[in-house]
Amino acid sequence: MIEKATPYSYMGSEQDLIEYAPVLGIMKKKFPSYIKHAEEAQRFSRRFAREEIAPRALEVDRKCSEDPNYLDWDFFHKAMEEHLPTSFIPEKLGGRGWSALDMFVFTEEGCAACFGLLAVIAFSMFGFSCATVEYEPAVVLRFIKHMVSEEKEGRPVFFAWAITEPSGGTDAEHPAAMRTMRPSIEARKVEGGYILNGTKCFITNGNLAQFVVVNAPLDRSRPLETDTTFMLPATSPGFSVGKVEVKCGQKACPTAELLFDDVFVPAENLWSLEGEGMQHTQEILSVTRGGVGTATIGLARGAVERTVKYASERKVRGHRLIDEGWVQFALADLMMDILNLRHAWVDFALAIDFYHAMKLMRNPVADMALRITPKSVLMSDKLEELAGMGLVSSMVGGLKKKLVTEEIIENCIRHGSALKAAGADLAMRATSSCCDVVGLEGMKRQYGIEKCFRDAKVTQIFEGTNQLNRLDVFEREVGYEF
């Protein structure tokens, strides 16, 4: 006889956001449309993590374990339906203007139902976000209206964050590390712009990226003094994708090497100065090594989800596995670091949206000026013009640099550093101890526990590995310098 599964899941409720972060429900009263907002943001993560995300992540696994170049294109179209890949982008200028704390819900909800299908949308914002850092308004414009007019057309946008080297790894995330690599990639200036050459790997999109942001030195024997950041067009002349990998978990999100010979980078494709490259790298770090750590805390929910329906169902001598001691004890231990998490991943995108980037959107000019001005306006080949005159670029350049200092961003790398490696380390441990519960029938692949397992282990790897993140953590906290 199987029994009815308990309703703990996102299965379950449709919206308990202020009941697992009582803080919001405080901040509600301060803020009554933010926190509804996002409220209703984890419906709609809820519903649409049900409807599109569950019912295809053990067969988009399967094909992708077949074919690794295999892309569920039906589950992106149904993404840019509802402005998924868009969603930072204001409403008025076609995208559903979501905040950080919006779209950390949605990457908690959507991770529990499957960490590929997810990444595949999150992880192309966090190429995007490479153009933002500097927060030139031309740049930032013409790419929110070739993103906003090719997702009405129906025609996805990727970028891909090329940085991490076959001969590096994580080093070029950190700047002593940096010291001390050999960069496999190079840039050499030439007349109106840049020639690069070498390779990059292990990069997620990075065979379905239209754009491509990559970090390379002007010398290799001097990479931290001399790293660079530019942008480039997949169409490159010179530029290829190399093997797609094979891997463990986390099949749904292509991961890519990629090939520069001598392509070349025009001037105005360069979107860090000679040599502040690592300054580029740590500010986007400063807010998606948060994002990275929602996302393992939604795979960790995912999993124990999993288990507690399997145990719920599982007949063992006459009784429910679920309701045994030593089950309810190890899955307490998970639901317990799972709900601490939260609070911490909550807090963090609190930060992004009043102190960090998402600020720059929440200043009170740049809201009245959107809201002031025609969408026609905003859309307008004009208003980019006069956003990419020199004296309007260094007014927004210098307000984004006073709202956003170096301190904001060192105290965010320290917390996001924080929470990726505790999220990824107790992805890895929530997923083990599932495993350890179900058993070996648990195990097979039509409960998603093994699946899970499979995908949490990289998520210790990359964005940095662990070690790397508890070292950022350490020094910010006790000002150590190497």
Given for the second form:
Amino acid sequence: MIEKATPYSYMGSEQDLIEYAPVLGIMKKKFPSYIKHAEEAQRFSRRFAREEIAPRALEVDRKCSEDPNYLDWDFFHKAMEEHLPTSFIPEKLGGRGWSALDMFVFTEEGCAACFGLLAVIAFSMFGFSCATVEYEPAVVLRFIKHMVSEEKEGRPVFFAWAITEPSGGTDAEHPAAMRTMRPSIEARKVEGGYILNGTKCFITNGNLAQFVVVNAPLDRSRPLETDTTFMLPATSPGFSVGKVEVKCGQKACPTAELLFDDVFVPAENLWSLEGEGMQHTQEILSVTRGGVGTATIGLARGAVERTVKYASERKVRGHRLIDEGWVQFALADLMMDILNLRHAWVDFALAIDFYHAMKLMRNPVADMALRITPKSVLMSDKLEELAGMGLVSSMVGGLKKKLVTEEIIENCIRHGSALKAAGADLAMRATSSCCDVVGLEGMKRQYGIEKCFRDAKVTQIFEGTNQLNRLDVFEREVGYEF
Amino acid sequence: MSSDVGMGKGVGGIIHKVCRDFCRNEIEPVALELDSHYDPERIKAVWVKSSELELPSMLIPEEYGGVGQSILTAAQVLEEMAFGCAGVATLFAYHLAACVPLSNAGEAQEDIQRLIASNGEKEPMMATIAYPGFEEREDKPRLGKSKGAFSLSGIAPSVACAPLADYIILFLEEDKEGAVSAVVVDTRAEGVYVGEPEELLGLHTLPFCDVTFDGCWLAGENIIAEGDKGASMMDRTSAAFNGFIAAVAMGTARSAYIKAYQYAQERYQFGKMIIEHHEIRRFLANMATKLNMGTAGYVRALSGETPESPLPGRASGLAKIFCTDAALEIAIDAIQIHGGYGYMKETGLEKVMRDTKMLQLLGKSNRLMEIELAEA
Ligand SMILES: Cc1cc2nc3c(=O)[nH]c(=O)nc-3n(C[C@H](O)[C@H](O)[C@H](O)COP(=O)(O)OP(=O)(O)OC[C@H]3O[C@@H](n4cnc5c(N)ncnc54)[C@H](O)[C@@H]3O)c2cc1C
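Could I have the structure of this protein in the form predicted together with the partner chain, to go alongside the form predicted on its own above?
Expanding to the full complex; the earlier chain stays at the top.
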């Protein structure tokens, strides 16, 4: 018999981080401060999820049903006070200095409380990660400074990452698919920059973003060879937001159509080399799919936790619902997969920290430089100027290319896609199965279980559909050439 | 569209054609709006309109002004309706299920049957069913008897259609094991209080409300059946209801399938129309298989019905499990084929997914039914 079961005392929420996976215990011996930091992040995340996310979840979901443009600003300001949108920025520069592990811990906890509200914060970080891909140090520093100073003033900085267009989302995420794509957008090269014309759709935070990172081909008839990544401020003349979608779930986080009508982008806002837009996309996906995979585990866990609570309180045939054999097997099935996939995200987070983008942060030289350079210098224009100088820029860029090799990116796409697709399938199965356990009465809005079900379906669709994710895994398992 | 999927051509072809037009003209256009905003007036309008086709009185015998159709035909009509909106169809499913005990009672319930069959003359009465006595709750409704009258007190939770229906048929557990009282309650009677509609995942055209009975007195004729007779009446009603829900599931899933099939022919991705991708073909064939099997399953379950041999409850229960489970899978796959578009309200597919998830839980939830139906 299960003695204690409330939403926040079950399925890991009372468990220490190192109980998630034995490898974390081993890591703790070798890298004590790294794991301690993650444990602290977990304690913080649980408190934030319990106090700020969970209590708002249902109300925001309802308000967004009535008005898809609605955003809970109060929530976002709370998040800013805690430096969550800038959490990956080193503490010395004004962020939280979170590692990928810290961030993934936060993702699971947050999504267990509300997938939509977490997404508002997390997807903004995705957009920013676009800046770090090319690792133009001057650009990265400029944005860090901007975000930190805006955050201080209580003004949020939203990024949107726009690759999907009406003519295709799958085609925008796979090189072979893009080769045969019929693009809905085009960039024309002009004196001093580029002119963009066309449409993007289903863009998360698209209606909120001050900065839009967008992919477009220079030649519609050769989409892959000419695909290029641009950054543009939302104030650019000719740029506008089209319709904001009314969705099934994940409502707290808006999804919008973006319209480009002769939008001029100066050459310095090129965020990939010409024709290297797809590499840029792949590198981002190599990180974000793991993040979304983690989110799906949080989603599944949130549904299971709510169901355990409900089933522990509800009486049937002289005992609690949770004492019924069929209920125990239904839930055990989900718990089993949650435990297994949690190992996968822990592993993925470690890979990002020790092999991928975050490795640069852990690089002894970079670390030392960050330690000894006074904050006033780090945040000064001089450093930005210095970083922009050809030699420094190519040194850092080169270091990054050496550290984050093609092979690492490919490997992370493989594991990230596997985690995301398996997690999304689990989230869908888990939320559906939880509905079965609680029955018609448990479908009432106040229990939050029907919301989990509505939220879950999107995870099989975005970050590459589950079909594309499977293809990405297969191609990297058997070897492929485009 | 592939004619093998969906309603058979032979059975009551005319009814189906008429019904299809009704669905296209009256239900489909308002389905999405009614899903977002519960509007009892407009739902009532659909109901009244349906009486022109004598849909509410389908199961009422001809002698009382009804059409006297079989349970199977009623189910097939519901399948057609659900193509337009599962919520509206389910509302009719509850009503038609309630007609089963009423028509079984024959002469004793003649008045109500005539009111339901008042086709065209005035607004037809609507009925619904509820099994509140089987819930494990302190406040479940109980029937007390004193001086020839019956008092009803307690709360019936989540009664479907309660604020719209004129009559609720309640099945109440008696003290004696296996014995059931079937009673009919007028929702406008004194001592009957209908609560606010609950906010649930789907079937938004169909309000579910708690109904409180407090100081509600019933006369002898309100007691339709008692004891073993009541129990067998309840079984017969459940058998019809499960068959109806199976049919509704197939109808709404078929609408999702057809959308997905058409979209797959129009959508270009990865160098071809997506219907050319094997994985999409597998999805579509799988959906069609489930539709064919499910439809055959419920038709077969309901075909056994004759006045002498009651409906085989187990077969229609199993059909309800299969059809509603299959319908949810079909809805989820139809969304998947539509990619991002499928997740948006305007495509109408996420509604099918929410509605079919609810269908699995109506009556008894599928997982519970499995436990009960494991033994023949
Ligand atoms: C809530 C939400 C938020 C989003 N946020 C963003 C965002 O911030 N930025 C952004 O750029 N995009 C975003 N998207 C878009 C998302 O990435 C796309 O919807 C997704 O990539 C699928 O693209 P599509 O919708 O065009 O479907 P399609 O690519 O048209 O796919 C249709 C169907 O065909 C299948 N298919 C395609 N090729 C094959 C094949 N070879 N074999 C088998 N099946 C195949 C797909 O799996 C799918 O089932 C978001 C979407 C949603 C719903």
